[in-house]
Each structure stands twice: as structure tokens, then as C-alpha cells.
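As C-alpha cells, one chain now follows by itself in the form predicted alone.
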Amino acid sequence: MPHKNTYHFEFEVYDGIENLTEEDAWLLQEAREVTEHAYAPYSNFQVGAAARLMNGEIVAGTNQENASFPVGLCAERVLLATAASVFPKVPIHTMAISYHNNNGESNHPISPCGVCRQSLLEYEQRVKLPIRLILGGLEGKVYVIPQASMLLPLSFTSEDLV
């Protein structure tokens, strides 16, 4: 007979920035400025990333489409890729993540996507720390999640390879 599994994770709601610690509004404020960086001229959905690393610095990170669609790269990944190179090894404390929705709204908060869910994931694994992930629009509700790896559960990993 089967028994049942479930999965649950706890985040943290706030009603908007202004409710959120000075460092904690100050990371979402510079993923929200970043935003105009981005190069969406396809979707018009511009989303930011930025990072506070273990050492103190700040990395960020947008999202760059191109026509040949699954080309482009999204923020998260941008992020990660730069903190890596940049810094290698070193751990990423907290990321925010904010979007400018050149067609719409941008007052409620977005999630990554499965593919930055992973990468997200391997970054973690990689330098063995949790990834505080700060999550919101230019105005709005903010998430807060601990961990990255919680927004993937049964998860693949380096260890399905061995």
C-alpha cells in the first residue's frame, strides 16, 4: 500500500519594501533599478537580479532575450554566472529579484523560472550555503524564502549521476 509524502515550505509576506530590514529593501531596491538594464525587446519583461555575497559585494544580473528565443538567458542566470566567474567560490547570502512588465502590471512578486530554479539549486550544492531569496514587483507584496532549493522539490541533482 502507498503512504503519502507531503511538501511544504514556509515564506515570509510582507506588505512592501517599506516593511522589509534596511539591507533587505536596499537589495530589492537596486534588483528593481537594474531592471532598465534589461534587454527584452521581445517579451517587454524586464527582470533584475541582485546579490549580496559572504564577502560584502554586490552582483547584479538581467535578463537578455534574443530573437532565436531559447537563447536568451534570464537574470538569475546572468547573476550566477557573473558571481561565479567574478568571485568564484564565494557564497551568495541573499538575492532579489524584480521585474518592470512593459505590458502590464509589476506589483506582485515573480518567481524564477524551472531553469533557474536548477541552476539556482546546483549554486547552493556547489558552494554548500542556502540562497535568501527576496522576491518582488516595482511595488507591492515581497516574498522572502530561505532557501532557494525550496522553490524545487524532488529535485535532480549531482548525486542521480552517480
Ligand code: THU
Contents of the next structure:
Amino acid sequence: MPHKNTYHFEFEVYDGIENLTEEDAWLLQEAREVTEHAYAPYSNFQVGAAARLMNGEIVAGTNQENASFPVGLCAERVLLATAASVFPKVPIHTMAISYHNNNGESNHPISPCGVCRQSLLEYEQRVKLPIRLILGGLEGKVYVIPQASMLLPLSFTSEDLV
Ligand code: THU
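Could you please show the structure of the form predicted in complex with the ligand, as a counterpart to the form predicted alone just displayed?
Let's see the whole complex now, leading with the same chain.
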């Protein structure tokens, strides 16, 4: 019989932004507002991310699409690239992610896509500290995930390359 491994992780579920700490609510509100800077004329799905760095600075990112669709970038990776360029080596304490579409529907949390999970994982490894995630729409429940890499079990990492 094979040995069975299990993977499980826990995250917090809040009924709404009003149940978060003041700091977390502020960051999620930033993510909500920065969706206005998204460039998403093709999907009409505007994503905003805002992060508090360990040095207290705030960095934002939004999705940036392109007529050549695969060229488009997600908000999370725009944020990571910005943080690494403006504040190199400073760990990210918490990243909040929000969104809305043209139908005004934004009532549940969205999670980072698979590609962004891979990028978030490597950022954590680079700076040796976990990235806490706050996921929420313009309204509705909010998820708080203690560590981005929890979203990517059995991941491929730089250690596999050696
Ligand atoms: N998108 C993000 O920016 N972040 C996510 O977590 C999910 C998807 C973007 C990519 C594309 O511009 C649009 O949302 C629709 O997929």
C-alpha cells in the first residue's frame, strides 16, 4: 500500500471589511480603489493589489492587458515587480487583492491565478518571509491567508534546478 500524504491549510473568513483590523481594512480599501488604474479593455475585469512592505511603504499593482492577449500582466505580478524595483530586498508583509467587472459584480474574494502563485512563492523565498494575503471584492466576505505559498502545494522551486 502506498503511504498517503495530506496537505491542508487554514485561512480566516470574515463576513466583511468591517470585521478586519483597521490596518487590514485600510489596505483592502486601497486595493479596491486602485482597480481604477487597471488597463483591462479586453476582459473588462479590473484587478487591484496593494501591499504593505516591512519598511511601512505601500506599493500597488493593477492588471495591464494588451491587444496581444498573452502579453497582459496580472495585478499581483505588476505589484511584485514594482516592489522589487523600488524597494529591493524589502519583504512584503501583507498584500490585499480586489477587483470589479463592468457588471458591477464584486461580492466574493478572488484568488491569485496559478502563474501569480508561482511568482508569489518565489518572492517569499527571495526575501525569506511569507506574504500574507487579504482577498476581497468591493463587498462580501474577506479571506485572510497567512502565507501565499500555501496556495501552491508541491511547487516547483529554484531548489529543484540544482
Ligand atoms: N487577473 C489579475 O490581474 N489577477 C488575478 O488574480 C486574476 C486575473 C487579470 C488578468 C486579466 O487581465 C483579467 O484579470 C482577466 O483574467
